[in-house]
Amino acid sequence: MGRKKKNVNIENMSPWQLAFRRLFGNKLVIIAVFVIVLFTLLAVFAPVISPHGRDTIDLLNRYQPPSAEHWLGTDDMGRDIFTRLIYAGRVSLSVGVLSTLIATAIGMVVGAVAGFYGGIVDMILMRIADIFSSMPFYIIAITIMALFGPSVAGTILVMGVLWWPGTAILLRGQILSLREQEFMEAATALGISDFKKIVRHLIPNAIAPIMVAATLNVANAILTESALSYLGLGIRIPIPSWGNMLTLAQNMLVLKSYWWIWMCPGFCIFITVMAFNFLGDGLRDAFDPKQDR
């Protein structure tokens, strides 16, 4: 006899209960997440984890290749791969994480109060929008850069100032909708201010996008972090990051004979990315409400 199948009753279920119930039920989000906590648990103990030096320079053991001592090999100063790979995780994953909370918090607060005010408040605010959209991105951030030098403070502030419109434009747009719902009425007739009123009924019903976009707005922070580094003007060396990492890759020599040098921290960059990448396109199927329940 075969096993009886659990019933569920998802007609009980909350519509977040719903969405967690569709995310997890992903086995792509699951991959994603393992990814993403292996790779976060890695830089957090990577002075437990690593058995070399981060900066430790051997001159006498350059470009030797994966071993016992070495499990990733060692660059051109003799230094330990594994090692500086775990530490530039620590980097690359704070850049992406603190830039997008600065963004979303910045396009939280000026697409809330956009949206909810309207009038001359709203256009005011989503015209600065459309100017910090319009400006290149790359260009800016290069100039920043080679003005006031690469660092990892200087790079999480120039993504963070310059990225919160889409976050403005996405939750200005939800609560344009939401705040003619019922329940917004009943809100204004109990007396209830406009702060609460944004903080604890518009944003807590408009918050499943904006989880969306942020664990999107992560990879491409990662990405963008690494297009810098690879530049020279993201994260200075001898901090490492992967996008630093990845410099001495412009070597051709290095390019074609020591392989391990820059396929490792490119292989990190490139499953990290995709794994915030599935994790937000799993949120995004999940909170979508035209998912057969």
The other form holds:
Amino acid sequence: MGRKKKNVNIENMSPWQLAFRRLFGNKLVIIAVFVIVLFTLLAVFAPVISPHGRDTIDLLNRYQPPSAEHWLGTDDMGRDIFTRLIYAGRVSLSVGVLSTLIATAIGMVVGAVAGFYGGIVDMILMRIADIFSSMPFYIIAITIMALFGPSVAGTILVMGVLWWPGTAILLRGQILSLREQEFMEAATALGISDFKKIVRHLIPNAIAPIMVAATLNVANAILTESALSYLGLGIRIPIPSWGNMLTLAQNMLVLKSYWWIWMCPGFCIFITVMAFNFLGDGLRDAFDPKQDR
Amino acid sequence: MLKYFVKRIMMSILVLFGITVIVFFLIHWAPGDPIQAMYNNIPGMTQEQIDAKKASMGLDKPVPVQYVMYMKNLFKGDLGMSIQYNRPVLDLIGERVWNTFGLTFAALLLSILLAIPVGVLSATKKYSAFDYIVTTLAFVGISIPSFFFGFILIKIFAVDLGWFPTAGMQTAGNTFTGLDKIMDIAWHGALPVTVLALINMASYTRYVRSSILDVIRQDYIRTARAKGLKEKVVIYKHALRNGLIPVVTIIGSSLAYLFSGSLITETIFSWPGLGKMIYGATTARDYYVMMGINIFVAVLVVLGQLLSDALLVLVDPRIKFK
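Can you swap the form predicted on its own for the form predicted together with the partner chain?
Below is the entire complex, every chain and molecule, led by the chain shown above.
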């Protein structure tokens, strides 16, 4: 009985509903979404959750191991690690998401224009995309951040401005094949404007792979932000980020004896990045069930 | 075919040219300059002296003029002088680059040698316990920050167990020669190479696995099985050859990625390579060293892409580029 009812439902579902069904039938995706939501909530409600101040220095309680008072111990200045971690989550998550939004937006505009108009416009835009994707990212990022000084906005912009070619090439390819299909001929016959053709008809048909790429891009951006901040070139203290909290591990004594100071931020980066990677992979499988993985 | 590669090489030159323009103007328009960075702490320098020093290095000219001068010298193979060390940039890069190359290629070789058998086994035993462990560990590998992984290894194997040194490339003040010297460097390099190799292996394994999975559904594999060939022959002779084609291209284009990854790993292990150099050069605003390293790595990226195209033709005769 129950099974039959299920089948009827599937037949009435849109491709999007089917994709979401497949997505949330994936246990790893559910865990990933749970982790992302949990970390986001912790970051948003940081001041409510923690009784300690983000930068409150307490020199009498330096290097304290985890306890009831300090859940994850204290650092070299006696600051509460748990508190700094959830505030750092604000920075790391928003840098990851915002830089992805910028890169995806630029990439979509460039890709749509190149794919739709073709010809010389396409040639020039794709060569620019080639130049950007051939840039040695870390070297350029280190150069830019060191020259203009580390900042939150700078970190977001470096990744946003350098990472758009992936989305652009993806969307261009999709539009090239969609452009020739009958529904576009119908659109032309109806006299719809180019802008409306792109925004209403082409992009919605190509959005699934872009969402997959964007999700994986967030994972990459969080990883990169942490590396830049670790090097002292991304987010700089007193603003905590998971990456710059790990800088303390360069001190041999911290590395050897005070594991909580560097293990906790390290695991936060690792778990968050892994969650976005799982979500991205899950989205890909859900949108493209034919693919055998 | 030849026409394709000529076109491809022309395009690469255009890309490199674009990169020099962007980086040069970026560096010169950023606040701060090398003379100020050098003489900031020296009292008694008059503005006239600073200006004279700038003029002697051509730094008083407009940026576009400086760019043309730089490019002229570049075509003669002259990357300029380091303002910080007063030595040719090419020599400075030459001294350090082999340390970075050593690290990169050891890691590359190790990750390829591990990823291929593991990826193939994981694909042929799809959904087995082994496959689940491999795919999970591969996810761990692509999600863990290299510096965090490095710290974990240092903590366990260098600090707690004391098996490996925590930093550096050679034992301080050593007089080793020949084999002893090589062993000493290998001993110091073990941990950084492990970090790079395992992280790199994670993404290679994923590629090998999905590529083999694609191949073993093909008709000719079914034919090979139907002929009664042993499963081993089917997989390692028929499937592997075609399955590795996409992997070859990935290796070519990931070379540069691996190379810049080693720059970060270098800083954790105090490995005397290019990574430390770019960092020092940027803080000192040592223009030509910054330019030199940027161009050097950009050339590497472009060569990696060309190499992967060429390799693709070599291993897959079906491919005809237009």
